[in-house]
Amino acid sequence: MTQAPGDGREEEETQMPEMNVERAGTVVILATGGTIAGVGEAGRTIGYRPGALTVEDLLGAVPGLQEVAPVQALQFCNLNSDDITGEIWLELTRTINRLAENPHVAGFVVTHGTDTLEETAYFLNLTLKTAKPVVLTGSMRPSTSFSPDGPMNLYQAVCVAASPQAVGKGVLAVFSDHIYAARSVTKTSTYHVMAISAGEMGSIGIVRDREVYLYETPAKRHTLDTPFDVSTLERLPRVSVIYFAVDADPALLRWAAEHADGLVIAGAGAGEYSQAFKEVISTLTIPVVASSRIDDGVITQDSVLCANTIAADNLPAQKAAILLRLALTLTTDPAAIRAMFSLY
């Protein structure tokens, strides 16, 4: 899958390349666009084009990479990370989960816009079938800003991604000198150079210089640990997210179950919405997950208004999503959906 740097649309897919990797220990970069390829007038922070640089561009601009490990690079697409679909997540998943049978490889990072990173992650968290540490990173300053903080980000995601310390962690972020587990990374501002956190659950660990220091093993299982098995899948189901606000329109909920396989409620508090939408939900017949709109805590089963919905515990909605389509491709039976929102 590729595409002509910096247009911001996909091109025609084509059968990726394939790797010949022949040097023990040796990092994959899968570069997909975002703003650590991004180029616009120099010195400032918006108004640039994303994606507009290759992974060659990428590896120019980090000198000493290839002390810390051998590389070897992939531009696997080139996009705004708003442009990311269910199909390159597909297909990523099978090109790394097809690379890591290389027993030269030691691991994978892939660069990706900050928008969706936290999306990307989790869906390879519980689709990727290697322990091999798989490591996203990417920049909220583009590459023409006065000081870019990618070149950072990547030399030390590599650096995580070459470290025997990361192998079965399951996937990784590293953004700021700050290690993250795939399913509490999040991003939490539209404009600091840390936006990448984790709210409540902070950092598994940090890197200084080369030196990865990782203090937290993730306890959600993962990767291996996983039922789910993309390798054969065309496209996922379907699943809508419905944000609660005061006179949020009921009628939006009847419209996206019409043309969903599920659907995702981000609601005020713990998952809470108007009597108006209770009346809706209580009838719908596919499942339907209660998340909410806060940035932290966890919402119980006990604690859901609707005794037909699946409490997302503290996954938040977009993420919830991800594993309801997941589910969805092995059941549609309530009971065992909750059971994997309690295991994933």
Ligand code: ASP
Given for the second form:
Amino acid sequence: MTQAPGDGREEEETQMPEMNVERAGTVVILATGGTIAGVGEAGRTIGYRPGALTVEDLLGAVPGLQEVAPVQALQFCNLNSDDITGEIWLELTRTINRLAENPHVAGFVVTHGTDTLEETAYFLNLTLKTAKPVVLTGSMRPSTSFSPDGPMNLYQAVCVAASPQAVGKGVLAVFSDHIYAARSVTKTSTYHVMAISAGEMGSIGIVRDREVYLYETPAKRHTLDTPFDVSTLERLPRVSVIYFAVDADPALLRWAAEHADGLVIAGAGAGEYSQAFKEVISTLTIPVVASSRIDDGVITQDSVLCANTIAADNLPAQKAAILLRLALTLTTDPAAIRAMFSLY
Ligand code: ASP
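Would you mind giving the form predicted together with ligand ASP, to go alongside the form predicted alone above?
And the full complex, kicking off with our chain again.
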């Protein structure tokens, strides 16, 4: 799946080129677009075009990268990450799984827009079938700004992807010196250079120059330890997220339920919503996950307002939607889906 650099939204798709990796310890860099590949007016941090630079341009901005590990690059697509789709995720998983079979490949870096970086990271975390490190990174400042953060983030991501310490840790994200687990990484600022973090879960390690310091191991199951096999899946089930706020229209719930295989409610507080929402949700027959619009904290099964719903644990709505979509490839049984929400 490649797309010509341009406005980043072209629909032209081609077959993924084969990649011969012959040097031991190679880190494969798959570029997908985002601000890290953004180009704009010199010095400015807004009003730029994401997904404009090629992966070769990105590598050209990081002299010395080949001293960390041999790197090979693949332009996977070149998009603003808000245009990433489920089909792209499926193809990305399959591409990484295929390349991971090559014994010369040590790990992967996926460059990505920060808006949905956490979603791609969690999807890969649940569907990849490799213990090799897979590290997502991006940037908040375009390449043409005064002090772009992309080159350093890319350098650090390659250091982590090449590190034996990162093997078997699931998908990771590297941003502004920190290493995050895919399940907890999230975007927390619309503009700040440290916009990627993990809320109360925190980072699991740091990078200083070339050195990787990993301090925690993600406890939830991932990669080789999940039942999600997307090797032949053409399309993911449809799941819509409905955001609750005062006077939110319950008609949206009915409409969404008719057009989706499952729903996620981003409720207030500990996953709560109005009586009007409750009346509709309690009648729905498709799987409904109760999450919260608040970043930190957990929704427990014994606290959900409607007994037919599934507690999201501490997953934010956008990640709960990913787990629900994958769960629905295997089952529609709420009890089985509940079990998945406590495991993954
Ligand atoms: N809109 C951009 C994207 O997600 C933002 C970024 O990369 O920081 O592609």
